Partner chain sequence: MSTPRRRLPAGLHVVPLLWLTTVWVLLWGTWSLGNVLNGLLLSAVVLLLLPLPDVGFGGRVSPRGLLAFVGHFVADLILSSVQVAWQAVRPGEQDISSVVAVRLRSESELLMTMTAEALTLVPGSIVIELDARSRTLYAHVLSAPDDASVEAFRRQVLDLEARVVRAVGRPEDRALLLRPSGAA
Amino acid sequence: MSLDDALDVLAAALLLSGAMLALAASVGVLRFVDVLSRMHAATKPQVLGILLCLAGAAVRLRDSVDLWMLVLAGAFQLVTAPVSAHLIGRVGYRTRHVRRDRLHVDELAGPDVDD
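How would this chain look by itself, in the form predicted together with the partner chain?
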(Lines of atoms letter the chains of each structure in order from A and count residues from 1; the text may use other names and numbers.)
(Lines give C-alpha, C1' and ligand atoms only; values in the text may rest on other atoms or scores of the structure.)
Protein backbone atom coordinates (compact mmCIF):
# COMPACT_ATOMS: atom_id res chain seq x y z
CA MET A 1 0.00 0.00 0.00
CA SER A 2 1.47 3.33 -1.02
CA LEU A 3 1.53 6.44 1.14
CA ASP A 4 -1.27 7.95 -0.92
CA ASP A 5 -3.51 4.96 -0.26
CA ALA A 6 -2.75 5.09 3.45
CA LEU A 7 -3.61 8.79 3.57
CA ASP A 8 -6.85 8.15 1.69
CA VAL A 9 -7.82 5.50 4.24
CA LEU A 10 -7.03 7.93 7.06
CA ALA A 11 -9.12 10.64 5.37
CA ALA A 12 -12.02 8.23 4.95
CA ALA A 13 -11.81 7.18 8.61
CA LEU A 14 -11.80 10.81 9.77
CA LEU A 15 -14.72 11.77 7.51
CA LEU A 16 -16.76 8.75 8.60
CA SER A 17 -16.20 9.22 12.33
CA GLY A 18 -16.98 12.93 11.97
CA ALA A 19 -20.21 12.10 10.17
CA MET A 20 -21.15 9.56 12.86
CA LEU A 21 -20.69 12.16 15.59
CA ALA A 22 -22.76 14.70 13.65
CA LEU A 23 -25.49 12.06 13.26
CA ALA A 24 -25.42 11.32 17.01
CA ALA A 25 -25.60 15.06 17.67
CA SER A 26 -28.75 15.42 15.58
CA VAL A 27 -30.31 12.38 17.26
CA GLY A 28 -29.54 14.09 20.58
CA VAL A 29 -31.20 17.31 19.46
CA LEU A 30 -34.33 15.30 18.68
CA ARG A 31 -34.35 13.05 21.76
CA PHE A 32 -33.19 15.22 24.68
CA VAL A 33 -35.93 16.55 26.92
CA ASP A 34 -35.43 20.34 26.97
CA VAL A 35 -33.61 23.24 25.32
CA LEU A 36 -30.67 23.11 27.73
CA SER A 37 -30.05 19.41 27.17
CA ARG A 38 -30.40 19.82 23.43
CA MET A 39 -27.68 22.46 23.42
CA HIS A 40 -25.28 19.85 24.82
CA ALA A 41 -25.85 17.76 21.72
CA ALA A 42 -25.58 20.80 19.47
CA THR A 43 -22.19 21.81 20.85
CA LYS A 44 -19.86 18.97 21.82
CA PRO A 45 -20.36 16.05 19.39
CA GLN A 46 -21.31 18.49 16.66
CA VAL A 47 -18.11 20.55 17.01
CA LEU A 48 -15.86 17.51 17.18
CA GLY A 49 -17.75 15.99 14.23
CA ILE A 50 -17.11 19.05 12.10
CA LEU A 51 -13.46 19.18 13.17
CA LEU A 52 -13.00 15.53 12.18
CA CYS A 53 -14.69 16.11 8.81
CA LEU A 54 -12.45 19.13 8.18
CA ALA A 55 -9.39 17.10 9.17
CA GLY A 56 -10.47 14.34 6.81
CA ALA A 57 -10.94 16.84 3.98
CA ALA A 58 -7.53 18.36 4.76
CA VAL A 59 -5.84 14.94 4.57
CA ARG A 60 -7.61 14.22 1.30
CA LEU A 61 -6.79 17.60 -0.28
CA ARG A 62 -3.17 17.49 0.99
CA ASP A 63 -1.37 20.44 -0.60
CA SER A 64 -4.22 22.52 -1.95
CA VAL A 65 -4.46 26.26 -1.17
CA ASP A 66 -7.93 25.61 0.23
CA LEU A 67 -6.36 23.80 3.18
CA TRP A 68 -6.02 27.03 5.15
CA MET A 69 -9.68 27.75 4.73
CA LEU A 70 -10.43 24.47 6.49
CA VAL A 71 -8.20 25.52 9.38
CA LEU A 72 -10.09 28.81 9.63
CA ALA A 73 -13.47 27.07 9.50
CA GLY A 74 -12.39 24.84 12.39
CA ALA A 75 -11.06 27.73 14.46
CA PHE A 76 -14.26 29.75 14.03
CA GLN A 77 -16.33 26.71 14.91
CA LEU A 78 -14.47 26.42 18.22
CA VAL A 79 -14.89 30.11 18.99
CA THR A 80 -18.52 30.57 17.97
CA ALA A 81 -20.25 27.32 19.04
CA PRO A 82 -19.98 27.99 22.80
CA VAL A 83 -21.24 31.55 22.35
CA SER A 84 -24.39 30.52 20.49
CA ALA A 85 -24.96 27.63 22.93
CA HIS A 86 -24.64 30.08 25.83
CA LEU A 87 -27.10 32.56 24.31
CA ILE A 88 -29.69 29.95 23.35
CA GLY A 89 -29.32 28.23 26.72
CA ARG A 90 -29.77 31.52 28.54
CA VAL A 91 -32.87 32.44 26.57
CA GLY A 92 -34.22 28.91 27.04
CA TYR A 93 -33.73 29.13 30.80
CA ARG A 94 -35.22 32.61 31.12
CA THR A 95 -38.28 31.72 29.09
CA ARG A 96 -38.73 28.66 31.35
CA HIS A 97 -38.18 26.06 28.67
CA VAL A 98 -36.69 23.84 31.34
CA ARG A 99 -38.03 20.48 32.50
CA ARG A 100 -37.79 21.09 36.26
CA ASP A 101 -38.89 17.54 37.01
CA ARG A 102 -35.69 16.40 35.30
CA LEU A 103 -33.41 18.63 37.42
CA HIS A 104 -31.70 17.47 40.60
CA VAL A 105 -30.81 20.99 41.82
CA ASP A 106 -31.24 24.44 40.29
CA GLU A 107 -28.90 26.88 41.99
CA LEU A 108 -29.83 29.69 39.62
CA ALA A 109 -33.47 29.66 40.68
CA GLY A 110 -32.77 30.47 44.34
CA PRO A 111 -34.54 29.00 47.38
CA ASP A 112 -37.87 30.85 47.04
CA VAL A 113 -38.91 29.90 43.53
CA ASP A 114 -42.58 29.20 43.08
CA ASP A 115 -42.49 26.12 40.87
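Just so we're on the same page, rigid core means the largest C-alpha set that superposes within 1.5 Å between forms. Positions refer to the first chain, counted from 1. Model, not experiment: these values are computed from the prediction. Compared with the form predicted alone:
Taking the rigid core as fixed, one finds a CA shift for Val91 smaller than 2 Å between the two forms.
Could you present the same protein in the form predicted alone, rather than the form predicted together with the partner chain shown above?
Keep in mind that what follows is only the chain, not its partners or any molecules around it.
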Protein backbone atom coordinates (compact mmCIF):
# COMPACT_ATOMS: atom_id res chain seq x y z
CA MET A 1 0.00 0.00 0.00
CA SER A 2 1.43 3.34 -1.04
CA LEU A 3 1.29 6.59 0.89
CA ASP A 4 -1.39 7.98 -1.42
CA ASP A 5 -3.58 4.95 -0.80
CA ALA A 6 -3.14 5.27 2.95
CA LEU A 7 -4.03 8.97 2.81
CA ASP A 8 -7.11 8.19 0.73
CA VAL A 9 -8.24 5.64 3.31
CA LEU A 10 -7.65 8.17 6.09
CA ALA A 11 -9.59 10.83 4.19
CA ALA A 12 -12.47 8.42 3.62
CA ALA A 13 -12.55 7.46 7.30
CA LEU A 14 -12.59 11.12 8.35
CA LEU A 15 -15.33 11.96 5.87
CA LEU A 16 -17.49 9.01 6.90
CA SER A 17 -17.08 9.65 10.61
CA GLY A 18 -17.92 13.33 10.10
CA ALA A 19 -20.98 12.42 8.08
CA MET A 20 -22.11 10.00 10.81
CA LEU A 21 -21.76 12.69 13.47
CA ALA A 22 -23.74 15.12 11.32
CA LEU A 23 -26.43 12.47 10.87
CA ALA A 24 -26.52 11.84 14.62
CA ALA A 25 -26.88 15.58 15.21
CA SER A 26 -29.80 15.83 12.81
CA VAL A 27 -31.53 12.87 14.44
CA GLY A 28 -30.98 14.49 17.84
CA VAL A 29 -32.52 17.75 16.65
CA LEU A 30 -35.60 15.84 15.49
CA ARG A 31 -35.93 13.56 18.51
CA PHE A 32 -35.10 15.72 21.53
CA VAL A 33 -38.02 17.40 23.27
CA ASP A 34 -36.87 20.80 24.48
CA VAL A 35 -34.88 23.73 23.14
CA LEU A 36 -31.76 23.17 25.24
CA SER A 37 -31.44 19.52 24.24
CA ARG A 38 -31.93 20.38 20.59
CA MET A 39 -29.42 23.20 20.89
CA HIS A 40 -26.87 20.76 22.30
CA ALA A 41 -27.50 18.29 19.48
CA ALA A 42 -27.31 21.01 16.86
CA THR A 43 -23.96 22.37 17.97
CA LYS A 44 -21.65 19.83 19.57
CA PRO A 45 -21.76 16.80 17.24
CA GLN A 46 -22.55 18.95 14.22
CA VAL A 47 -19.42 21.10 14.62
CA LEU A 48 -17.23 18.06 15.26
CA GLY A 49 -18.76 16.36 12.21
CA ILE A 50 -18.04 19.36 10.03
CA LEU A 51 -14.48 19.58 11.33
CA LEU A 52 -13.91 15.90 10.60
CA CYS A 53 -15.28 16.35 7.08
CA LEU A 54 -13.03 19.36 6.57
CA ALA A 55 -10.05 17.37 7.86
CA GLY A 56 -10.89 14.56 5.44
CA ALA A 57 -11.09 17.04 2.58
CA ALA A 58 -7.77 18.57 3.65
CA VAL A 59 -6.07 15.18 3.66
CA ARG A 60 -7.50 14.44 0.23
CA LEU A 61 -6.81 17.81 -1.43
CA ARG A 62 -3.35 18.69 -0.02
CA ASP A 63 -3.12 22.05 -1.84
CA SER A 64 -2.16 25.17 0.09
CA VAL A 65 -4.99 27.33 -1.27
CA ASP A 66 -7.56 24.63 -0.52
CA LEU A 67 -6.12 24.00 2.93
CA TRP A 68 -6.36 27.65 3.92
CA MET A 69 -9.97 27.78 2.74
CA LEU A 70 -10.80 24.68 4.78
CA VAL A 71 -9.04 26.13 7.84
CA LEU A 72 -11.07 29.33 7.47
CA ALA A 73 -14.31 27.35 7.17
CA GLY A 74 -13.43 25.34 10.29
CA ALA A 75 -12.51 28.47 12.24
CA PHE A 76 -15.76 30.11 11.19
CA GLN A 77 -17.70 27.10 12.49
CA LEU A 78 -15.81 27.11 15.78
CA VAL A 79 -16.53 30.81 16.29
CA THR A 80 -20.16 30.98 15.17
CA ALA A 81 -21.63 27.74 16.56
CA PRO A 82 -21.24 28.62 20.27
CA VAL A 83 -22.58 32.13 19.67
CA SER A 84 -25.63 30.89 17.82
CA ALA A 85 -26.25 28.19 20.44
CA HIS A 86 -26.06 30.81 23.18
CA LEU A 87 -28.54 33.05 21.40
CA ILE A 88 -30.93 30.17 20.73
CA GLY A 89 -30.78 29.19 24.39
CA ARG A 90 -31.46 32.75 25.55
CA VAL A 91 -34.39 33.18 23.18
CA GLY A 92 -35.81 29.80 24.20
CA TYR A 93 -35.52 30.73 27.86
CA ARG A 94 -37.09 34.15 27.41
CA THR A 95 -40.00 32.81 25.38
CA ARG A 96 -40.54 30.05 27.97
CA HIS A 97 -39.81 27.16 25.61
CA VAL A 98 -37.36 25.65 28.13
CA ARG A 99 -38.57 22.99 30.51
CA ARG A 100 -37.52 24.57 33.78
CA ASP A 101 -38.08 21.35 35.73
CA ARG A 102 -35.13 19.83 33.85
CA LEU A 103 -32.70 22.61 34.82
CA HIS A 104 -30.34 21.80 37.67
CA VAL A 105 -29.37 25.42 38.19
CA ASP A 106 -31.37 28.33 36.81
CA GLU A 107 -28.88 31.20 36.78
CA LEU A 108 -31.21 33.49 34.85
CA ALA A 109 -34.04 33.30 37.39
CA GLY A 110 -34.53 36.21 39.72
CA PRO A 111 -33.58 36.02 43.40
CA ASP A 112 -35.91 34.07 45.65
CA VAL A 113 -38.15 35.99 48.02
CA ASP A 114 -37.16 33.73 50.94
CA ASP A 115 -33.44 34.63 50.73
